[in-house]
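We begin with a single chain expressed as structure tokens, specifically the form predicted on its own.
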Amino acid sequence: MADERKVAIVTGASQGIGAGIVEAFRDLGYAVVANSRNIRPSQDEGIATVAGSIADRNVAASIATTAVERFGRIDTLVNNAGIFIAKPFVEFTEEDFRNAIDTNVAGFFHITQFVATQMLRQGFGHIVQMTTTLVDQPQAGVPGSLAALTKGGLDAITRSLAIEYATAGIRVNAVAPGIIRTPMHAGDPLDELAKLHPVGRLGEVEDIVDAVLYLERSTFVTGETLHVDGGQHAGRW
């Protein structure tokens, strides 16, 4: 017989916002999958772990498969996998073209497409994808025009799958982080980044996994991307 658990898939799952949402699924009652390049496997009977690079259209099949085969369903995706690197645009190198485009676009593609495909079987599902507030609000200091190339993608590809599969019972959301408290920040002047944000400080991990579950339960809202930035995208301060 079936699990009838709802099942959540968290990429990117090892630290930071991903180990954060999972907990909060689990905290649920949600089993999970969890995708990081190196995650390792879990005690908890309800984390399945698969370990590979989210851009490996063969890593992206085993996501979904483990959990169809594990636990028998997909209720939602959160596509949280990512990169930011912070450069001029001119000093951006083809390997960082490519290492953004891999992680940020295809690796979204590989694994939505799988999921999707689960989704559109059972006729229900949530897919909700990490953006970035730099794409509706860039900020001189901070050179980010290939995360905004890359999510600006994610954050149109968000209206245009929520409008695709809203007789399907799919869901699509996204949230647009400002700037997180997590290990990739790990030595940055966190004084200096609190002050790029109106409130004056940085998010907290549980203020992302907040909106995650905020745009879980909200059974009327697809198409939404969710700003979570200290004010960052009301404008110029």
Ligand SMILES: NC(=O)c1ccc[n+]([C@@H]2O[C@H](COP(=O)([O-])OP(=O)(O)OC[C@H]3O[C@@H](n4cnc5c(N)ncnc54)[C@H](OP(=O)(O)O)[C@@H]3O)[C@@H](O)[C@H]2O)c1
Given for the second form:
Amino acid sequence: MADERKVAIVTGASQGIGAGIVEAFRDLGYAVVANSRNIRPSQDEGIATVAGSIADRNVAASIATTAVERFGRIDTLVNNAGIFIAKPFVEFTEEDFRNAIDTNVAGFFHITQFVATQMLRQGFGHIVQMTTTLVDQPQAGVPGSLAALTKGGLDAITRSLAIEYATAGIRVNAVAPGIIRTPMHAGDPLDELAKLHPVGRLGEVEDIVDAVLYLERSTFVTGETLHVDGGQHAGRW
Ligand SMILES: NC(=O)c1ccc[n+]([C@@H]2O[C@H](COP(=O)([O-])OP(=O)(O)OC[C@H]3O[C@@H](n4cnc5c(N)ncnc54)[C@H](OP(=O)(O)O)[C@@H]3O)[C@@H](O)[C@H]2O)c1
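To complete the pair, please output the form predicted together with this ligand; the form predicted on its own was given just before.
Let us now look at the entire complex, which starts with that chain.
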């Protein structure tokens, strides 16, 4: 029966970390609703795609509705869509600010409201966001204050919702990546970026996928931000 198959929603799913998470959930037998602005329809019957900006409340509603109407339930929401704009603080434009708030914050808020409503009805669910280790460990030379502002909010609300939903069967967690080799860093000096990690290498998409899958199966873990950053959050090196 379709309703017995687990169902995950992944935002920002067309490339990079999001695409890796979609593949991993499909390998586990989940049906997946995948979103990004430019995502294409899938030939896989277990993947429904919803194109559009996650900042748009109507798109968020459509993603949640698609999951329930097509697959019958929502087990997991991965709030992965996000942007990173690196600039000294006083050089951010109003457009930078709006884009970061829209994608990183509104893009979490709308879909999570719709999905949590469904999860409360079901009595189970798991919500995971992508933050960044820069929230806890800013680095000289990586001007990430706008990421700290927006992803820091996601980090905080992870614990807030974990407590709010602790007795409702809904777990809420986050993954805080270091620098991961994805199209986000196409054109960046990867050898130099690798040196920004104590272990001396970049993260790979699989490193983040492993963390999401760990959180997915760890039923005693909620309110956790799991750092997957080659040791960056541990201190100076
Ligand atoms: N890579 C890193 O080093 C790193 C480090 C820390 C945190 N993260 C976080 O990890 C997440 C994934 O990063 P990534 O490196 O895989 O990024 P990426 O390669 O740039 O991919 C971003 C994905 O998000 C989608 N997207 C962007 N804006 C969107 C919007 N408004 N609505 C819906 N989808 C949108 C993009 O597809 P479309 O263009 O089709 O919309 C794409 O699928 C992000 O939240 C990022 O902040 C990444």
